[in-house]
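Taking the form predicted alone, here's one chain by itself in structure tokens.
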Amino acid sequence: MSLRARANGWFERRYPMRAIREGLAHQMHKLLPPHVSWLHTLGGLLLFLAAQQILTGILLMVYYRPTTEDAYESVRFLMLKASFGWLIRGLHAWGATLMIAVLVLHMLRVFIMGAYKRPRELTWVGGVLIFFTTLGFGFTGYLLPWNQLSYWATTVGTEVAASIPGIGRSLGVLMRGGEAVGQETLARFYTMHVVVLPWVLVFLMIMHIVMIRTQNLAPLEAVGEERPLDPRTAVSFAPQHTSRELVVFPLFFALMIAVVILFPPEIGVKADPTVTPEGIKPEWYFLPTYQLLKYLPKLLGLGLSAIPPLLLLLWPFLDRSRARRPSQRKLSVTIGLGALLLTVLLGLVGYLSESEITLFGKHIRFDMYGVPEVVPAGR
């Protein structure tokens, strides 16, 4: 018996090679459904993107030193003087708001697809919850370079949480470590970006991922009327889908290079408690709740901006009915598409709001609402 069969042998009887070999093959070369297309690859985009924030995340994790003594410096260091550092946390930064476009494009096809309805309610719902918490990368790892931007944009979060009704205080107390944002808070939110967060987006993913592999892709057709797949129509795992994967993860990639060489993330200025900004505003994903938050009373508004994250869990549970073709859920999809181009409106006013623009020789002012009034010249 050869050395590499005698070796093969020890670890069988004590590792299952075999068995993972086995279930790996039934895995890469499972059928999908025929309506399987490049939208399909958004899911494997996420994972890639996740895995890119992690590594890159490690890196900064060098240089980076969580204090408010010397946060930006260590940022401005890695920007400046630290070898590629300026493209590791380029990716990094843009790695997270693309995640977040990425996962809603994701969820867009899901829900368009009727992807959601029996038996994948729950993975619907775990793709909700990793959408909360890449939510809650994006808002914790703000505040970690500790410019004025990140420092009053963490002010105004917190304070829009301090202010729910009952626990709003308790809750603003343990979110900054006491009364103003400061070393306690960006230790916190230090803690949670790299050590909390991480092991529930791992968590989540591995639980979403184990699903859709037992469950397999959505069919097209109706609850309870899925028909056996066709080896001559459907679309295997590998190599097909793996291959427009393998094309577009690369595309991707190299996409967020130019991004990051054309548009690097600023350093801006060190954190000045002392000092407020003019218009101050979160990230885009938490625009339009923040734009909708000032058209209404406080209480009105918190109440409000909690239905569409209590919707989107629940969506599953809510819509009975069996269809899956868009064309067979026009009111499903009306709602959905309605619900997004709102959001998308309040975003695009809460980003003009409180700005100046010149537009066709006009300039324009725009005033917290989101209201434009045209400035006379000379003023």
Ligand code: HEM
The other form holds:
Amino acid sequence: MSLRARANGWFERRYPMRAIREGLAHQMHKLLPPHVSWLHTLGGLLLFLAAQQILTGILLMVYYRPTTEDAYESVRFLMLKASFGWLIRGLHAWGATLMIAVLVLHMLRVFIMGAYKRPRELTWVGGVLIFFTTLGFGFTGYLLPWNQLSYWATTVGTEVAASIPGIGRSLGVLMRGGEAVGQETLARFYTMHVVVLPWVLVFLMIMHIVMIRTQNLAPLEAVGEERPLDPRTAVSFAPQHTSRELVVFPLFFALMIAVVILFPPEIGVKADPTVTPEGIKPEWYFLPTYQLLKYLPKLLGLGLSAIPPLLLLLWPFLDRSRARRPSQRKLSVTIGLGALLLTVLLGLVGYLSESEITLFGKHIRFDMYGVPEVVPAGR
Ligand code: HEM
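Switching from the form predicted alone: structure of the form predicted together with protoporphyrin IX containing FE (HEM)?
What follows is the whole complex; the chain from before opens it.
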């Protein structure tokens, strides 16, 4: 017997190498429904982005110091002195924003194709939990550079939580570790960001992938009318689907590097709890909620802003129709796209609020509600 065969045998008796190899080969040869297209690479792209966030996050931890004295300087050092620090931080910061954008696109794809229907309700619910977890990464990560913007955006964000009737005050103290944002807050946010949320995300992602691989991707036929896949029209996972992914991932990565070079994330000015800057705004993905809260009395606003996440989570149990094709689900597709449009509009108004722009030679100022006012020349 050759040395290689003996070594293989030795491992095989101690670890189920063959079973794992066969399991992987079985997964690679799976057939997917015939409509599976480039749009279905968004899920794989999210896996790629999550891996990139974890890897760049670990590299950032080498230099980052989670204390109010050193955090800002350590980020400055990363951006200006550490080898490729600007690239690692740029990929991590842009990766966070792009991951949320790709998450929205992936959810939209699943929603429009009715792929959340029986028996994939829990795949959707788990996905929504992944979405909330990713927003949690955004919220906790934003504070870490400890600059003016991050300090004051976190102050405003935690104030929103603290204004919830009943539990609000305790929730605010729990999040901040005290009455104001400070060292305790930074320690809590850092722990959430680098330990708690990554474990939650990895667990949810594993559940997600296991469900997708066991149920396979949803066909376009209505619930209960699914037909077995025909090998002549089906798409093979490998090489057909994987070769699309192998085009999308490097292209996306190259695009990200270009974006990082052209628009590096800012370092800003070190946080100063005694100076409140003007026009503090959260990251773009929190802008719609932030803007909505401005229009309504506190209690009503908080109550109303809890409804869309709940609807999103429970949607597969609310939409009981069997059809999957979007053309046969006009009401549900209109509700979904309408809600998305409204969210984008609110975000846009939030972005413009408390700012000034020049349009066609006219100077326009937007108040906190996003109402525009033309500023006369000379003022
Ligand atoms: C890190 C986040 C996520 C990762 C890595 C991920 C990964 C994937 C992958 C690889 C697929 C199969 C290919 C594809 O459909 O694109 C998939 C399908 C699916 N995902 Fe996600 N996903 C994520 C987030 C979400 C979210 C936020 C939702 C919904 C709220 C969701 C719901 C679903 C559903 C229902 C399917 C099955 C689609 C079908 O059968 O056609 N996923 N996901």
